[in-house]
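Let's start with one chain on its own, the form predicted on its own, as structure tokens.
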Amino acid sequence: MKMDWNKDLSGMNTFRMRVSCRCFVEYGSVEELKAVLADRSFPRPFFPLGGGSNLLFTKDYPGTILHCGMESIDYLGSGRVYADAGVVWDDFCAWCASKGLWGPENLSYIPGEVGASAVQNIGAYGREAGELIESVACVEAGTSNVVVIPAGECGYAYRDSRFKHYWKGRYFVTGVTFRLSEVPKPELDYGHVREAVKEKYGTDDPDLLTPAMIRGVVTDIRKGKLPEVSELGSAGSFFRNPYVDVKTLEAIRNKAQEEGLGIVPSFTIGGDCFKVPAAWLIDKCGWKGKELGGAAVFEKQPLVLVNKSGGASPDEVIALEEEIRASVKAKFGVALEKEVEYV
């Protein structure tokens, strides 16, 4: 177990916020985690930190940051894979692709760790982690009991799970079991994935594709439109794509027609529900590339807010977020919700 007091967290969050925590602990086993949770000498509250990629530290953290140092991956047979919470997510995607296992390839190059994937229900290009998860292994904070929670009980929804709300602070994820496919199951019908696959490989025939091929295409797409966190601090997609009803979608289309904004992209979710890309709404409000203090909207992808100066404060990021939300609401009548967690 590694422990550090008053630790600087600027290198442990992808937004590069210059904050610290009262205590930092990296545990190397479930038993070590249980010991920390039971030890009253550690300052409360506890907060689990993975790769620090989907959050914004708004101030110094007064309690104990817990990081999983376990990093093993085990093939259980029949497409089932267990991965420790501390495994880097993209390393997990690469491992699965190398074994010919289908499922995570569309989620390649998303920053963070396996444990966070089960909490955030990360998603991209038509796939979500919750669709692949069989169960989540956790330690319960109040009892230090080890529990295994079936995916069906985790309440997975768009960028959401019970771990983010009802179970927040109750469970600490230590590992995830995934149920993947040993037969070809490429998901190509989202965005420009199919087009990119055909351009790169000359075919979109499932029998001629491999998970590694799809992973390569998705990685190229993400690298082309998202900032490298090693070069420019960000938390990835800052806002959720809003779900709207028919009436709201028609109002957005009318506004777009009035102002000559082009066709409004939308995706049917089911019934009277449609998804409209938040990036389109933000872009049409003129935010792409705009700055506020040290924070800015990424010039290639308006869904991403960045620490452009390298020294942006949390208040500057929050102010930028609030101005974007206000302008989208005023122009299109849509209330954006942040995907990033504030700590």
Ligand code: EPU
Contents of the next structure:
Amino acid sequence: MKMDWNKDLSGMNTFRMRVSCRCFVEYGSVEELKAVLADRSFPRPFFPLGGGSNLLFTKDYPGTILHCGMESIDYLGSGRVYADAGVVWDDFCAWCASKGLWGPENLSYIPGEVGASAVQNIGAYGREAGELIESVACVEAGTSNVVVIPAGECGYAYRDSRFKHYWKGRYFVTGVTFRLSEVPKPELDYGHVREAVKEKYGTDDPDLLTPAMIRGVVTDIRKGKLPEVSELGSAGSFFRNPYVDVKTLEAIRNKAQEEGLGIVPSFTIGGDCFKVPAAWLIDKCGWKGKELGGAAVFEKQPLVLVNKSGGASPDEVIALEEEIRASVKAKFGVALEKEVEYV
Ligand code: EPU
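Same protein, different condition: the form predicted on its own was shown, now please give the form predicted in complex with the ligand.
The next block holds the full complex; its first chain is the one shown before.
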């Protein structure tokens, strides 16, 4: 077990906020995690930190940050794979692709770790982690019991799971079992993925594709659109894409027509529910590339806020977030919700 007091966290959150925590523990086994959770000398509250890629530290953390130091991947047979919570997500994607296992390839190059993938239900290019998960192994905070929760009980939905609210603080994820496919199962229907695959490999025939090929295309797309977290601090998409009813969609369309903003992109979710890209709403409010203190809206994808100066404070990022939300609400009547967790 590694332990540190008053640890600087600037290298442990991709937004690169200069904050510290009272205590930091990296556990190397489930037994170590259980011991820490039961030990009253560790300052509370506990917070599980993965790659720190989907959060904004708003101040120094007063309790104990727990990080999983276990990094094994085991093939269980018949397409089933177990990965420790501390495995870097993209290493997991690369491992699966190298074994010819289908499923995570569209989720390639997402920053973060396996444990957080099961909490956040990470998603990209038409696939979500929740669809691939069989069960999630956890330690329960109050009892230190080990529990294995089937995916069907985790409440997976767009960027959501029970771990994020209903079970918040109750379970610490130690590993995830995935059910992947040994037969080709390419998902090419999101955005320009199919065109990009055809362009790079000359075919979109599932029998001629491999997960490694799709992984290559998705990685290239992400590299072209999103900031490299090693070069520019960010936490990926800052807001969720809002779901709106038909009345709101009509109001957005009317506004777009009135102001000559072009066609409003929208996707049917089902019933009276449509998804409108937050990037479009933010873009049309004129935010692309705008700066506020050291924080800024990323030029290529306005859904992403960045630590442009490298020294942006949490307050500067929060001020930018609030101004964006207020302007989208004022212009389109849509209340954006944060995708990034404030800690
Ligand atoms: N758009 C604009 N202006 C821009 C960029 C985009 O208007 O400058 C509009 C376009 O209409 C475009 C649409 O936004 O078609 C959607 O853009 P994109 O396909 O890039 O995806 P997104 O909806 O903005 C979501 C995820 C991403 C994920 C991509 C691909 C959320 C909150 N974000 O973004 O996830 O990579 O789809 O699946 O759902 C992340 O969570 O960190 C992340 C990057």
